[in-house]
Structures are given as C-alpha cells and as structure tokens.
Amino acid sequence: MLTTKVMLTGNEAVARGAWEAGVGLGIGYPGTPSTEILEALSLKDGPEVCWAVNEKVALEEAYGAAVGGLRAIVTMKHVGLNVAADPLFITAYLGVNGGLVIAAADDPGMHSSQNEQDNRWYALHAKVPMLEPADSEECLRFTKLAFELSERYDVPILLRLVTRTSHAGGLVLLNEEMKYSRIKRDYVPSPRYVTLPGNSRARKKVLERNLAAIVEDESVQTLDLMEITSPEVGIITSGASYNYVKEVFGDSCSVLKLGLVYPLNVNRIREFAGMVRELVVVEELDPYLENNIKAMGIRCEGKKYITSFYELNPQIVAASLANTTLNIPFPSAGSRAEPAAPGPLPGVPARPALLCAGCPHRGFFYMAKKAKLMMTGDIGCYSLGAMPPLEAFEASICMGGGYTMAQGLSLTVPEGQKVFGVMGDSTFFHSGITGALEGIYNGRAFVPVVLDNRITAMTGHQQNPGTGRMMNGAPTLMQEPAVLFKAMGYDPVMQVGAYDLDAIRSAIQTAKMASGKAAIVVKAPCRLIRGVEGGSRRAVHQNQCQDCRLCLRLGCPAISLGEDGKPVIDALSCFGCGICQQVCRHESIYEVAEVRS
C-alpha cells in the first residue's frame, strides 16, 4: 500500500473522509466555517455534490437518498441546523438505510456568524448520536465511521466541528492507492419511513435501544482518549479544547478525550472520575459536558473557572485554570499562564467592517438612507448597510427574516407608510420567498427588495439558482426574482440597475407611492466575481473640490482624506462604479481613462 502524509484543513479532511466511506451524496447550503467540505468533496470523481436552496431542503434530499441506500453527507454551518432541525428530529426516530452523516460547524468567536449557539444541544435534543474530532486526522477517521456508525445503528450521525478544527491544517495519512467506490444498499420500501403516530410510537423504543448500544460499541469506544498521568487532577474534555489542554499541561494532568459526545459513555467518565482526586471540565461555550456529568452525581468544576464566551485558546485555558485553589502543576510557568490579548494591539489601527469598493449594494443603500426608509436587513454581505455610514436599515435577525420581520413592523406604522425588507439573491431562493408570498397573503404594507449580484457572495462565490450554474459549473435554468415577484402577484416590480443612482430613487419613490404591491430587484454582479469588469475609474480635482464630504458618506473604501484634508480617490481600490460621481454636488470628481477590470 502506497501512503502519503498530506497537510489538510479539517473540512478538507472531511471530505477526504466521505469519499473514501463512498458517500453517494454530498449537499449543503454554504456558510462559515463548513464551506469548503463541499468544495473539496467536489473536486472527487464519484459522488454528487451539489449545493441546495437551505439547509432544510439539504437534509431533506440527503435523507431521501440514504432511505434509497445511498451515503449522504450534509453540511451546514452551526444556524443552518436551526433552519434543518424539523427533518432531523424525525429523522432520528424513522432511521436510515445508507448512512446519513450531518456535519455541523459551530463558530465560538462568532468570527462570522450572528451567535455562538452550542449545538451539542441539538444532539441530545434530536437523539442523535454526535462524534466530535479535535484535528484533521480524526476528521478523516470520525467521518468515515460515522457512515459505519449510521447505517449499523439505524440513526443519523451528527459531525460536530468547530470553527479551529475545519480550518486548522494537520498532517493526514493517505492511502494513495484507493479509489473511489460508491456504496449503496438495496430499498426495501417499508411503513416504518411513513410520519404516523403509530409508526413514531414503535420507532422511538427501536431508537432508545440504539443509542444504548452505540455507547458499548468496540469502535466508538476506540475514539475516547484517556491518559492517566497524574492522580492529583483530571481534565475531561473534547474536540478542539483537548488541544488547548495537551499544549499549556503536557502530561501533567490526567486527561479524558470524549469522542462521541452524545450519548455520553457513563461507565467511562465514572472510571476516569475514579483515578483522580479533582476533576475538571475544559470546553468551548455552554457547559454541556460538566452538566451532563455533574447529572451523574460527579464531583466536577468547569465554568467556575473557564469562560463560557467565545473561542478558547491555550493562553485562556492556563490563566483561568492557574488562578484557581486547584493543585494543577503547570510542566513551565510563565508564559503559558499569560492571559490572551483583551483586544488589539496598541499602534494597531481599527479595521471598520465595510462594503468592498465598488460593490453593488452600496447605491440602494445610500438611497435608502436618503429617503429615510423604515428598513430591516438580513445576513449576508448585505448587512454592512447597517454600518456608518450607510446606516440603512435598524435590524436583522436570520435568514429570511428580512421580510417577515418587516412584515410585523408594517403593522406598527402610521397609515400609508410601508415598512422596507432587503436581502441578497442567495438568501432569497434560501427562505425570502416564503416571506414574500406571506407579504402577499396577509397583504402588508411591504416592499420587498433583492440586491442581486449574481452570486452567494460573502461564504466564497459559491452558485445559487440565480447564477444560471450548478455547482459543477453546468448551465441550469436561471432563476429570476423579477419573475417570481410577479408570479407571486407584486405589482410594480421594478428592476434597476445597481450604479444607476437616479432609478435606484425613482423605484424607491414609486414603491412608497404604489397602490399596489411593489418589489424591487436591484441588479450587478459582485465586483469580486472572475471576469467582471469595472468602469473608468474616478479622481477629485482637488482645487475644484468644495469639500462637502458627501462622497464620504457612501463608506466607499477607496474614498479617504488626502494631506490636505480633502477628499482623495485610490487608483488601485477604485472599481469604476461611478457613484461617487453622481452624489458629487461640485462636478469635482471625474472620469480617469483608465478601466478597471
């Protein structure tokens, strides 16, 4: 056997994982930190891999084609599970045929994500099973069992990563010799697959009795790490934090490593519990573990000691745990005991979160903002219209949530004032077009808009029914919210293009005036996009310049304040988008011959 050792990200790992389990199906909705498992999965020949409209729809799919007998694989980033949690609790109860694997990344930090939700909840919420790997190795290995683990014991698995482990590099051993077989089982078409009462009632006693056997499985039991190395104090722990533990104590400390962390092993945790003289728990966000043994009638501390906030690193492990009464010996004092930076360097300039030059959301939102539009937004690109100095819009909550929120606003207002919702394209065909159809149903003072720039931007470009390309890059049907505003009864629907100031303040007008129920669809490709080009890109005639500033208040971050205090143009940042020309009173800002691209 040839083997390789190769240095992959975990959620490249994982990808390596499903293909060699001979995973029929990989499907997803993008989203930080789990987007790149589908793309990596997608450059394997073999599986289908493919993007969905929403994390529902995704889970939906996959588990129609694992109850055929194919392996599937979903991911989703940690609120996408909120957005699949219906299918997943019944698909607990109803079982599988192929192996179903649903791998999940959390995001302590929230270093792109809206909250830090602890979705080990979800596994013991749901019943089921949940491993979690600390590195890219046991990624590959976690996930290929995981497959074996779902189809022997009739129940989805849950893969949870965090933001660390899915994008940390770590050496993986590759057989270079394997290749790709596609596993698929026979259908047996059965009752049991039917969401009846009768049915549910009889399936969960068959889950209960899985998810005892599955704690005494030889192979899962493989996946716990205990290392008895001190019997003054114990660290029980999982996932990334075991690296966190591993680097300030060394073998210091006894260590448990829980891999499957739902259910939990009882018998394990008591033995361990045994060995040592103080326990302690070391995890990320909520204290599920330390709950959940302390349940047990086990003496353990945790959150008295380790933030429930944010990601943790060693330096926060080693300072919260050396000011404690605890006789924890720390192998080299000093450093490792130092806490982390509270926050950015001195010297260090504050980077404002900002729409790119260019980009084409900017226009409706400075016009929003003008015409003092009562606004909610949503997640995406998009939601940087909420910062100075665009300020667009005062609230946003999910995905989708853009209309419907603005929809409950609407009843708030005087009479004859309409509430606006924004979203992108990709967040549209993900959940908005049920909340445009509400807007129509219950007929709410409401305008709906999309900023389409033909791409699901902010996760990496990846493909959504508005690009006209699947995943794979193969022509599909185009998908039109224009179309679908109409289909759906709105009434002007306007489409305008986004650098195009005066139609941006002309559809905006019309909206609020409309009898009728209007939609806008606002249109340009992503500047980031490969091959999209830019316009002529802009200067100030400095001794021209009124110094107004109001090109400032686009937040355009090729627009600064030169040595002289007057506004100035980077060439290199410019796209050529020309907006700033437009709001300019004064005639100061010109053409350059120059064409971005």
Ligand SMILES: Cc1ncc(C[n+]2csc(CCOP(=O)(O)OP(=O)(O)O)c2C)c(N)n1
Contents of the next structure:
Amino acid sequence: MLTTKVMLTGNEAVARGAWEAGVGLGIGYPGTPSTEILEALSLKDGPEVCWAVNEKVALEEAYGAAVGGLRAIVTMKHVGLNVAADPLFITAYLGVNGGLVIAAADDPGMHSSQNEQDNRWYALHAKVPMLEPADSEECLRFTKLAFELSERYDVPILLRLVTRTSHAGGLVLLNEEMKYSRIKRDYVPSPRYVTLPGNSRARKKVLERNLAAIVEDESVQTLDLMEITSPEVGIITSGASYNYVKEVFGDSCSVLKLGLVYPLNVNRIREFAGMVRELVVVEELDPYLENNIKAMGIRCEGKKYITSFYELNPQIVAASLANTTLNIPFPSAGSRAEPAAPGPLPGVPARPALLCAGCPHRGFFYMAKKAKLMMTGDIGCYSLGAMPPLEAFEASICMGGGYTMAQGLSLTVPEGQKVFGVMGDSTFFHSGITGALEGIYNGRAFVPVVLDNRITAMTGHQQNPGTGRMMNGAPTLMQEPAVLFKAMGYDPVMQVGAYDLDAIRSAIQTAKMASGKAAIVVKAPCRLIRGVEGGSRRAVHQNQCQDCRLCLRLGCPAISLGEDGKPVIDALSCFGCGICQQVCRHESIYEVAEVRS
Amino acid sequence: MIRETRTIMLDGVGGQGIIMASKILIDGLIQADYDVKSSEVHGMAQRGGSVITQLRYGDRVYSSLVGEGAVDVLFAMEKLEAMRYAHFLKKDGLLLMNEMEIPPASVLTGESSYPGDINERLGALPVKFFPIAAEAKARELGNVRVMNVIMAGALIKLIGLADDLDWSAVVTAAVKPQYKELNLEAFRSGMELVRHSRPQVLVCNR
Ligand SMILES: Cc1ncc(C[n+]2csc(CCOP(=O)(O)OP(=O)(O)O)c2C)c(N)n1
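Could you switch over to the form predicted together with the named molecule, since the one displayed so far is the form predicted on its own?
Now the complete complex, all chains and molecules, led by this one.
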C-alpha cells in the first residue's frame, strides 16, 4: 500500500472520509467553520456535490438520496442544525437505507457566529447517535465509520465538529491507491418511510432498540480511548477537549475519551469511574457529559472547575484544575509557563472587520441612515452595516429574520410609517422568500430590500441560485429577486444600481410613500469576485475640500484623514466605485483619469 | 532525544500572506519528521480583520493551539498586531516583527491614533525582540507581497528551525513556478536580514 503523510484540516479529512466511504451525495449550506467540507469534497471525482438553498432543504434531499440507497453527507454550521431540526428529528424515526451522515460544526468562542450553542444536546433530543472526533486523523476515520453505523443501525449519524477540529490541521496517512467506489443499496419501497402516527409509534421502538445496540457495536468500541495510568484522578472528556487534557496532564492521570457522545456507554463510564478515586469531566461549553453522568448516579465534577464560556485551551484547563483539592500532578509545566505580560497590552486600537473599499453594500446603508429608516437587518457581510459609522439598522436575529422581524416591528410604529428589512441575495434565497410572502399575505407596512451582490460573500464566495451557476460551475437558471417579488405581488419593485446614490434615494422615497407594497433590489457584483472591474479611482482636491468629512461617514477603508487633517483617498485601495464623489457637497472629489493596470 | 512541543503563532492583517508563510513552515516541519498541528482563525479576514494561525510541532502534538502566555515564537506581520498578541508569548519567548504599519479604521477616521512607541514597549517586555524591515526589503525586491516569505526566512534562520533541511526546496514547492526565483530571493534575503543576530535557542517547555 502506497501511503503518504499529509496535513489535512478536519474539514478536508471529513471530506476524504466521506469519499473513501463511497458517498454518493454531498450537500449543505455554507457556514463557518463547516464550509470547506463540501468545497474539499467537490474537488474529488465521484460524488455529486452541491450547495443547497438552506440546511433544511439539504438534509431532506440527502435523506431522499439515502432512502434511495446512496450514501449522503450533509454539512452545516451549528445554527444550520436549528434550520434543519425538523427533518432531523423525523429521519431518526423513519430510519435510513443508505448511510446518512450530518456534519455540523460548532463554534465555541463565536469566532464567526451569532451564538455558541452546544449541539450535543441535539443528539440527545433527536435521538440521533453522535460521534465526536478530536483531530484530523479521527475526522477521517470517524466519518468513514459513521456511514457503516448509519446503515447497520438504520439511523442518521451526527458528526460533531468544532472550530478547532474543522480548522485545525493535523497529519493523516492517506492510501494513495484508494479509488472511489460509489455505494448503492437496493431500494425497497416500504410504508415505514411515511410519517404517520401509526408508523411512527412502531418506528420509535425500533429506534430505541437500535440506539441500545449501537453502544455495544464492536467498531464503536474502537472510537473510545481508555487510558488508565493513575488510580487517583480520572478525566472523562471528548473531542478537542481531549487534546487539551493530554497536553496538560500527559499520562499523569487516567483519561476516558468518548468517541460516541450519544448514546453514552453507561457500562464503560461506570467501569472507568470504578478505577479512579475522583472523577472529573472536562468539556467545552455545556455540562452535557457531566449532567448525563450524574444522572447515571455516578459522582463527578465538571463545571465546578471548567468554565462553560467560550473556547477552552490547555492553559485554561491547567489553570482551572490547578488550585483545587484534586490530587493531580502537573507534569507539563509548559502549559503553565510564565507569561511575557500579565495580560493584553493597553492602548491597542481594535481592528474590526470592515466593508471593503468599493463594497456595493455601502451606498444603500449610507442612504438608509440619511433617510432615518427604521430597519432590521440579517446575517452576511452586510451585517457590518450595523456598525459605525454606517449604523443603518437596529436589529438582526438569524438568517431570514431580517424580513419577518421588521413585520412584527411594523405593528409597533405609528400609522403610515413603514419598517424596512434588508438582507443579501444568498440569505434571501435561504429563508427570505417565505418572509417576503408573509409581508404580502398579512399586508404589513414593510419594505423588503435585497442587497444583491450576486454571490454568498461572507462565507467565501459560494454559488447560490442568483449566480446562475451550480457549485461545480455548471450553468443553471439565474434567479432574480425582483422577479420573485413581482410574482408575490410586490409593486412597485425597484431595481437600482448599488453605486447610484440618487437612484437609491428615490427608491427609498418611493417605497416610503407607495400605497402598494414596494420592494427594492440593490444590485452590483461583489468587488472581490474575479473579473469584476472597478471604475477610475477618486482623489480629493486638497485646496477645494471644505473638510466637512462627510466622505469619512461612508466608512470606506480607502479614505482616511491625511496629515493636514483633510481626507485623502488611498490610490491603491480605491476601487473607483465613486460613491464618495456623490456624497461630497463641495465637488472636491474627482475622477482620476488613468489607465488601471 | 525527545523533541519538545513548540508553538509558533503567526498574526497579521487579512491579505498579508500568513497562510502562505505557515504553509512553508508546515511543509518543512513535516519533511523534518515532526508531528505538526495547526489552528487557524480567519473569520472575517477578507474584510481586513486580524488573522491568527498557530503552529505546533514536536514528537507528539495533541493540542492545535495554546492560550495566553504559552507561545514560544510570535511571528507578527504588522506592528499593531504584534502588540495585540504579545501577551500570548512566554517569558523569554521570541518576537519577530515586520516593521510595517497598517492603520485600522479608527485611526483612518482620526478617532484614535496609531501608537508611536510600539518598538519601545515591545522591547521592554521580557522577550527576545527582533523587529525587521521585511516590508521595505520586499519593495526593494520589487514585490511587496513577498514580505511573508522574507519573514519566514528570517524566522527559520533565527531559531535554526530544522536546520539540516533544504528549505529552498520547500519554498520552491510552495510557490507558483513563475514566482520561484522571486520567492527564493525573498527567502534568502530574510535569512540575510538576521545574519548578524545570534541563533536563538528557544525556551524549553519545562
Ligand atoms: C442558518 C445559518 N446558516 C448559515 C449561516 C452562515 N452565514 C452567515 S452569512 C451567510 C451568507 C450571506 O450571504 P449573502 O446573504 O449573499 O450576503 P453577503 O455576505 O454576500 O453580503 C452565511 C451562509 C448562518 N449564520 N446561519
């Protein structure tokens, strides 16, 4: 066997595991830190790989493929599972045919997320077995096994990732001679696939039986690690937390690392507990293992020592267990080395993310703020429109919520006032359409806006129904939000260029005054899309400038205060969108006629 | 001989080539038969936020990251970012800093100012501080984008990382063929920049 040692991220390793398992379909919706699983899978020959419009759709499609006998993997970030929760719960009852694996990535610490929910509870709640790998090698191995388990026990399998498994690189040995071989089981039509109370009553018994059996499965036993090295303290842990524990304690205390985190192997845990004097649970976020172990009647402590806030690391684990009555030596003093400074150095200005110079979202936000709109927003690059200096919308909850929350708010404002809701194109297709329909149905004083930059920008430029391309680049019908608005009954539907501030102003004005139901689409491609060209760059007439600083209110990273206190435009970063020129009241910003290289 | 696990943390601003610099280091470390883990946070990097990567290498590496006060080497592509994460260093750790200033938004709009005393303040920490003019050197070579490779060369030379390895071959394999000569020159000039500095023995983990 020809093997090579390569570094893969956890996401790449999951993709490789699915490919080695002969997966027929990979489908999901982008979301940090899960996005690169499908992106890596799409580079491999064999499986069908695509972006779905949202997570619920992805899971349902994958389920259909699995019922038909294919192996399927669904990917999403942690909050995506909220969207896909409805089918998740039901597929557990109905059972699968081909293996179905759902890879959902949590983001402890909220590096790039709106919350840090602990998705292990979903496994318990939905009765879906969950595997939790700790590093890339395990990501590959666990994913591969997950498909077999799914078929053997007739349930979907959840694969729990976190940022530090998804985006961590680790060494993996790959068999270079491996070939893709698509698995396809026979499909036998059966009433069991129909969710009716009668079927579900019977299926629930099957499900409970399968859950009891999977714990005893021989290959599942290989996912756990039981390291008995000391009779004093035993630590129960799983996933990334295991790495932190080993980093700090090495072999100085006993460790039980659980690979299957739902259902829990009660006998294994009891056996381990019997071999140590004190039992500690080290887990990130919620006391999921701890509460379950305590419910087994086993004495242990976890959150008494380990914080349930944010992400753990070896230093936090070491500090949390250092000053306790626990009898553990700290062999790896490196995890408690003396720091160079007691804490962050003071006086370091923050470096928040910004809308890019030339971002097509900027002009609408600027005009919306000027028009003093009451507006709710959503999630995407355009979330930055809530930040100073644009500060254009006041609230946002979750994808799709930008339209529906506005409609609720509209019930609280004076008669005649309208509330605007804004979202990006990918978000519109994900879950904005239903909210827009609601606005027509219940006749809300609401104006939907799409900031259509023709790409899913925030998560790194994925295709969506508006781009006219599928994930593999193949052409498909290009959806136009304006056409969908019209079909629902919005009128007038105004489509304006993102860099034309006058047109934006009058669209906002018309929408405010319209007796009918107005909708606005603001359009220009994301400037980071390959091939998108800017205009000629702008510059400031230093002697004409009245120093009113209106242009600085655009929050454009190309514009800064110069040495003499007047704004200057950086020639390199200016994209030439020209909105600063439109904002300037003193005609002090001009186009520089030059050929761009 | 047991090779202790070490941690290199790379930080900077989106677009400065941190991912590429870490790829060179990782490729070399793998060839030198180390166990390697890495950890990246690049949430909003494309939008000009800060980017952080940690690399850990040794005979057996468990965790892909460490917390504050536990990093052996900080490789900072920008001065403010060097200061932002300096407290991640261990006492006696090594701080390699690119002498480059990229003002954040609040400085551009005049709401705050770019600290003028970064070198003095970092120099006062109990660490081995090496500010180098990688950006200026890259401009001299005709392409500012190779400052990451210059920094990588300087780091490898400074800490004697896998010093029996053919790093030029590693760099060559990591870059596009048409940029090979430029990058090799950048790499060598990075080594040259620290030629007169004594090779640094890293603080031991124990
Ligand atoms: C349910 C859910 N799925 C996925 C995400 C991750 N996510 C955040 S924004 C975004 C895409 C936004 O794209 P778009 O609406 O086109 O706006 P843009 O970033 O292009 O401005 C995604 C996929 C999320 N936050 N919630």
